[in-house]
Amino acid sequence: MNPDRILAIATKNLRQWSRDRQALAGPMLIPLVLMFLCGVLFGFGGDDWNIGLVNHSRGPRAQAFEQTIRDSRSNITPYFKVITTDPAEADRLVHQGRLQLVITIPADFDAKIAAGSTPTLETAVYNINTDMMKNARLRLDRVIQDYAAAHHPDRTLITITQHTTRTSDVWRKTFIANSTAILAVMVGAALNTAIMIAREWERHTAKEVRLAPRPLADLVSGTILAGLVAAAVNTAVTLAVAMLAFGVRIPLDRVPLLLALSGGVALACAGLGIAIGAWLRDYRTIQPLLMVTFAGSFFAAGGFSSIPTLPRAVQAFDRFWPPAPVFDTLQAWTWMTDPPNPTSFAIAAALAGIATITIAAFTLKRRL
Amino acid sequence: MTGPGPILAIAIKDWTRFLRQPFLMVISVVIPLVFIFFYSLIVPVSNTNPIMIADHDGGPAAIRLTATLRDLHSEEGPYYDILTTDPAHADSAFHQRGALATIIIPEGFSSSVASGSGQVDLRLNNINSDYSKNLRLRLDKAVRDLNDQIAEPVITVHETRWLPHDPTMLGYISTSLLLFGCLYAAMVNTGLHVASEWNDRTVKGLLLAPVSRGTLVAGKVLAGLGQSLLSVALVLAVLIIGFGFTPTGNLAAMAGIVITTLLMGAGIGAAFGVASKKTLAATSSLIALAILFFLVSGNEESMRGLAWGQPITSLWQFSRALPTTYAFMSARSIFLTGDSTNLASNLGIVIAATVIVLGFAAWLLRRAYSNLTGGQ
């Protein structure tokens, strides 16, 4: 291997990359789109749920129940945000789907309790799907349970205590944004190197590469080097947005390890990118295929929600799907108070790097 | 030359190219299926959460609590998938991070319940607030149900629903995925066919052909739509066979919304193709746009109830400004809910937007074909 030639190839690739707006923006597109859409759609508001709350009773028990609704909260936000207390407006909003739950405390709430019977709340729901309804109904169950525990301990035979490893939950938007930064490491390394290799065929320069004396090792090394630099830029931009807009804060003492692990992952992905680039040679195929596969992996392999939270069948799939341990380990090392030992992951990433670079060299050799 | 002959000739030329170039097949058919496959994997997450229970008691109240947890369900399915009740297994999985949560039923739980002071402990590795919230609220529900069974309910709830049954998330998402398939296929296929003429430097030949500009536009749209039918048929087959999607409603209405969405997608694709004149840029942008439509337009009805603060309100207003949103809403009315209150107005918006976007794409194409750069 010749360091001058490696550097020359890397410089050439980086120059082409920096001048090609499509290649520059493409690998950042999917992480940033997923960060903004999923972060805002699925996790920006914390745990609060918009409701209408109508209290027809002036009695102290009804007031106490209303207060329980207003005070109920997770360890990051309240569970409810009361949008209106006006019956007509609440009715209009729930019929339009602007509210998915309206709770009405009946006028006889106190009287029924005083008489020893059970009062009945009236609720109206805009039941567009089971997910929305689960969120609305289960919060109300929580309030009833809390109210019962506080005011009717004789009927609350079981209560719940909760212990968490962190003081407060990691907001979902933050978890998702960090996942997209991890995604940027993988997409950036794989896609940039794949396009750099495919460009040799697209721009009809593969012939010059073929005519160069023993080009393989230098070409692979130079492309990997350029791909890693490009991926680092893509990841830095994504991470900066994640930190500024979505509250991602990586503990400083974990940064060196996370960088080392991410470097191993990027190396493996860069090797994969070269192999795919040499195999398909058409960046119109490569770009969408890699973008969609990685975007899909974000959802199915622990980017959107941690692997232990996924259904059994998906967990079984993730045992064999390489992006899964990447999301799992890097998320764990970002957020967990006591993360798992990273040694086996680091060894696996190194072996994957060796394997993909070997495959890349073999594929490229055949093409050249 | 006018009439259907040249239009068909352009379409057949593009279809032949499609069949001869594997990358077009990959982009058109394989990629939407890959996305649908991955996305569908996480649909059950919204309903069913895996959980481990460490039952250190084993008494009647503990057994009853476990049974209550097992029985909790929505119309979609069970709320909990109980992986184990073995305390050693559950404790070890939690400490080794194989499980992010464990419900601990302590020793002596049954006797404590009998004396009115039972406590169950939820241990959470709380690295994602959504998961923490879901598990806690489900446990609250189970405990409330069990308290109601053993003692007497403190409060009951009478619910008035918009629809008699909650549509399942799988049905809700399947409708969105079908529309995503339509938009993706029409946008990407038509966009690629248009941009390829510049990319392959064949646009000059087309321009010099003795046909009107309208014929060229119609030929490109026909080519994109014909190709899209294959991928939409495959997407539909996967949704029906793989996910048990059972669309309801009038067959003509179902076909109508699919065809209108395809036409709208073809218009968007043609506009992007001619604006970029580069296949890579057109493909990347259109794929990202299709995913954006799926997430933003496909979730308008969910966002509507959440949009009472920023930035979700802006996103919801953005979704209301997108004509594709009304296609998703129309499709959901036809395929899923059967509620036709706003169907006519939604369909009207979709049809009007389709005409406008096709007209705009045609104008752009006519303009671009008439103003070739020197390099072409």
Second form
Amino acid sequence: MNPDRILAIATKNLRQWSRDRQALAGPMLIPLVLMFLCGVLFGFGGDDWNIGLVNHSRGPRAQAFEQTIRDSRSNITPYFKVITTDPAEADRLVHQGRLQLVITIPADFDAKIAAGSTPTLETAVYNINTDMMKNARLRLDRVIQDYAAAHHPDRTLITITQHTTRTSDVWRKTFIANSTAILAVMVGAALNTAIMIAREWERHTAKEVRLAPRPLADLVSGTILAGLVAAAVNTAVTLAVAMLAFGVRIPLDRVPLLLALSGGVALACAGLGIAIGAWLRDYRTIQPLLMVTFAGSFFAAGGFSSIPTLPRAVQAFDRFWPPAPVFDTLQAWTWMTDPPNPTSFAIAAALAGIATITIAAFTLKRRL
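What's the form predicted on its own like, now that we've got the form predicted in complex with the partner chain?
A lone chain is what you will see next.
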């Protein structure tokens, strides 16, 4: 390999990359769009459920229970947003789907508790979208438990002491934003190198490359070098937005390891990008193919939500889908107090890099 030739190829590719607005913006577009779309829709509050709260009792116990419902909350938003306390309006709105739940406290609430019996709440549920309704029902169960523990501990069989793996919760918007930075590493390396290679055919310079003496190793090395630089820029922009707008904070003592692991991932993706670029040789085919594939991987491989929370069929698929361990390992090393040993992941990333670069060289050799 000739270092001067490698540097010349990398410089040429980076110069073309910086002048091509579409190539410049494309690899950044998917991570940033997913960050704002998913982060805002699923992470910036909006977690309180619209309910009707009808209290037919004026007793102090019923009033205390009503206040427990109103005060119940997660660390993001209150559990419930009381829209109405009027029985007729609540009934109308829940049947129209404007309320997820109507809770009715009976008139004999205080009397039954005083007599040692259990009062019965009446609920009306808009039971369309079972996942949403599951959350509303579980929150009401939690309110009942909290009320009993606070006001009638002698009638509470079980209470909860919660231990967390971190001192503070990681908000969903922050988790999602960090995932998009991980996505930027993969899509940036793969898409930039694929476009750089495809450009040789689109601009009719492939013939000149073919006539150059021993071009293969220099072309692969120079393109990977340029692709990694472009991917680093894409990732830096995405990570900066994630830190400024979504509160991502990476522990400084873990930055060197995360950079090393991300570098291995980027190298493997760059090799894959060269192989795809040489195979398809068409910018208009490569860009949507890779963008859709990586966007789908974001949702299916642990970017939007951690892998253990995904459906079992998807978890089974993720055992064989390479982006899954990337999201899983890099998220763990960003957030977990005691993350898993990264040795096996680092070895796998290095082997994947060797394999994809070998495939890239083989594909280029056949095309040139």
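Numbering follows the first chain given and starts at 1. As the structure is a computational prediction, the values presented were derived from the model and not from experiment. In this text, rigid core is short for the largest set of C-alphas that superpose within 1.5 Å between two forms.
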| property | result |
| --- | --- |
| Residue 76 C-alpha relocation of at least 2 Å between these two forms, rigid core basis | yes |
| Rigid core fit then residue 102 CA moved by 2 Å or more between these two forms | yes |
| Residue 85 C-alpha shift between these two forms of 2 Å or more, rigid core reference | yes |
| Angstrom displacement of the CA atom of residue 126 between these two forms, core fixed | 6.1 |
